[in-house]
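Okay, so here's just one chain, in structure tokens, the form predicted alone.
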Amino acid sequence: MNHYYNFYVISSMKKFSNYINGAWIHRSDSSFFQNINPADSLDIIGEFPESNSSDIDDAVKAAQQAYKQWRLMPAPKRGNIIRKAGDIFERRKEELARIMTREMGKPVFETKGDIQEAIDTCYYAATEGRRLFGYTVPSEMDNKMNLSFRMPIGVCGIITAWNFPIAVPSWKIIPALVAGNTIVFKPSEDSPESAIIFAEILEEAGLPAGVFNVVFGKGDTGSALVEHPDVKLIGFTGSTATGKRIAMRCGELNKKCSLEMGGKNPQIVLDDADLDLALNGVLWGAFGTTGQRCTATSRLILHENIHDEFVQKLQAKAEKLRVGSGLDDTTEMGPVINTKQFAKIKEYIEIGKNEGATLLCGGVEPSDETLKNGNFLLPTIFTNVTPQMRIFNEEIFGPVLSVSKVSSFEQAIEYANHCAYGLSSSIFTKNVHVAFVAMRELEAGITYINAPTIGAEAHMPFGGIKGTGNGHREGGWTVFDIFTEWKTVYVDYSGQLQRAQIDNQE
């Protein structure tokens, strides 16, 4: 057996370990799952432990112990460590991008952007360590002062999806650490190696042992993390169905939770819009990350005056997108993450056909024989899609775009809001009045004017309404509302008993 830093080799297969209390821990009785390159099913990246409740318990105990001292470190000093982590992410950006692409598929230029999100989040959150403001307000009593402080919560369980394996965890983990919490992280089984990168970088930056822990596994591992009585908060990004189950269980356990779930995001294009700009926007919004974003543009709502012209141009451009391995620098759209999701997308394509939508292009695998071992699907566009159809309302999470025709701005808003989700939205128009009305009327946590539904920035609130989330916002200053709780302090220096609401009344 050859020993390495975070994995060991048996029969030429890398077997990776959990990261607990600053060490890579291997359990001799662990079962393992494979991490497979979605662009090539013959490329097995390695095997990762399918951890159990005992592994979760070990990680939580380490996080609990580390919390005792981590919470007492001044927030600006915690921020200094996180700033160093940002520097290391920057230094390792090219290397890490290729590792991420190999395990989850999107092109390297996209995974570089994924890492840049973590870099930006590190630098922003590090500075917020000096801005964890409370409120000092006058008291209603004489010689008394009222103050409030943000306090850390304790051990936070973080469960994230595979599509942004560095960026999305960073939105939760980095501010949670700056706020003084400790972490047990359960990454997706489809992008586990990226979590190892995260651990390596935080350790190199100087994070004390036990403050950040990684436990690999599938659904049962995540459930054990949710159930653990010493985990005070769950931060989750994933499907709406799973998020709802987590919310129910956290409610029963009186445990805080923050949910980021599904999306079915509309882009409206009105007849006064810059059509070339809108065209480039929807191509990026719908087919970037192979449509596998919660913010992906999955519905295109076109004014009837420009519908036919726009659809013709859209089809021509979509059919020219180069599909292939994300490690190929010429690739514009990579594979679907796994065979289960591939089958789900193909099922929705059949649903769309059966519902009466017109399959404009795509819907099949590429003919290129060199791609036969990957989960590849051509960019797929349906037209004549109505609000009654499932492909209009249900999240597909793949390179499938539904196009609908409307006769007015008002109908466009009605179509956009006709959905159980409310994450992101977009409108292309040159009319400033219409743009501001859309900002008010679109039912979404995020609205873009003359830009696609993707493109969130690290220093702004991120999250949605309706079926997308439970009201919290990641990113920016608002994320600290998730990972801190308020403590109110009254200081009475009058030297006598003062009874609020009683002695201050005449």
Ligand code: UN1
The other form holds:
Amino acid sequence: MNHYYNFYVISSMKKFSNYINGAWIHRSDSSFFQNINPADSLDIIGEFPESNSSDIDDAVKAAQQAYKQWRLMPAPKRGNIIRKAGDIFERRKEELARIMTREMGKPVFETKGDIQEAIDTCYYAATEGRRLFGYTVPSEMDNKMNLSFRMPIGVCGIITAWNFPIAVPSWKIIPALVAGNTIVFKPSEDSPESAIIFAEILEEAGLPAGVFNVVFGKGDTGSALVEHPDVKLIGFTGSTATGKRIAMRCGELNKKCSLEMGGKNPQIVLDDADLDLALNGVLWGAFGTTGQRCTATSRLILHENIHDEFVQKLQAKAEKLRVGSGLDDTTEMGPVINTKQFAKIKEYIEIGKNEGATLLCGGVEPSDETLKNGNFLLPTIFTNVTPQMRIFNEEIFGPVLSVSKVSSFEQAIEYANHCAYGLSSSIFTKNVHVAFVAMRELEAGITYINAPTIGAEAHMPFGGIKGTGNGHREGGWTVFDIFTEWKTVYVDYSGQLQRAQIDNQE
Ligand code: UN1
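Moving on from the form predicted alone, kindly provide the form predicted together with this ligand as a structure.
Then the entire complex follows, led off by the chain already shown.
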């Protein structure tokens, strides 16, 4: 048993450990799962514990114990530790980016951006430790004062996806810590090593043992976290199916629960738009991160006057995108995360063909022999997609773009809103009036004007309406509504019993 190193080696395979109460815990009876490089299935990064409910219980106990002190540390001091974590993320950016790329595939310039979101989140949240504003409000009675302020909630369970292995966990973990909560983090089984670095960084920044814990595993481990009676809140980013199940259990168990789920984000291009700008926008929005963002542009809605010209240029550019390992500096689009997701995307390509959409380009693996061991797919574009089709409505989470043609702005909005999800949206137009109407009418938590559907900044509210979320917003100042409860205090300094709504009436 060694508590100091995050992995040990058995017959040349790295075996990683859970991080509980400030120590790396190796359990000889653990089962393990493999972390495989999506660009090269022969590259096994290591094995991670498939933790059970007793591992979760150990982590929750540690977090509960640590909560007793952490909640009492002044928030500005908690913020100071988080600011240091931001500095360490900055220092380790290059090294961490390569670790992330190796395990989840996107190019290093993108994983650096992922870490930058965590750095921004740390610096923003650190200063929030000096605000966490409450309200002081007049009382309706004499010599009485009303106050309200934020309180931490307790042990928070955090469950996240692999596509932003550092940024998305940071959106939850960092503000939750500043607010005085403690954490048990169950990262995605597809990007577990990033969570190891997350723990190392928080430890180096000076976070006390037990305040942040990492337990690896798959769905069953996540369920054990949701079920644990001492976990007061679940913060989740991932698939709609899993999110809904979590929400139902949290409803039954009366736990607070914040969900970030699917998207089917439209980019509208009107006939007065700067077409080159819109073209670069959709290429980045649809094929950045191999289309594996909840904010990815998966629907392109084109005005009929520019449709044919735009589609032609789009095809030419999409076919030139360099697909390859994210560790190669020339790569523009990396692999899909795993073989299961790869099969699902291929299935949707068949569905699209069978529904009568036109496969404009892609839909197949690249011919390059050197890529044969990875989950690579060429950028895929369908045209003639109508709102009745499944590829118009369902989240594919891959490099697949559905193009539809409309004859007016009104129809474009109707198409954009014809969807169960409501995360991000975008419109390219030079018409100010139209842009403002779109801001009002697009049913989405986020709307971009003359910019792609991806690119949220850490200090702004992030989240979706309709099937995407359950009413919460991460990011910026709004995330503190998730990770705190309001306490209301009445201070009566009149020296008398004053009965509200009675003694102050005529
Ligand atoms: C996600 O895909 O879960 O706005 C998050 C964006 C990124 C975050 C995406 N900043 O695309």
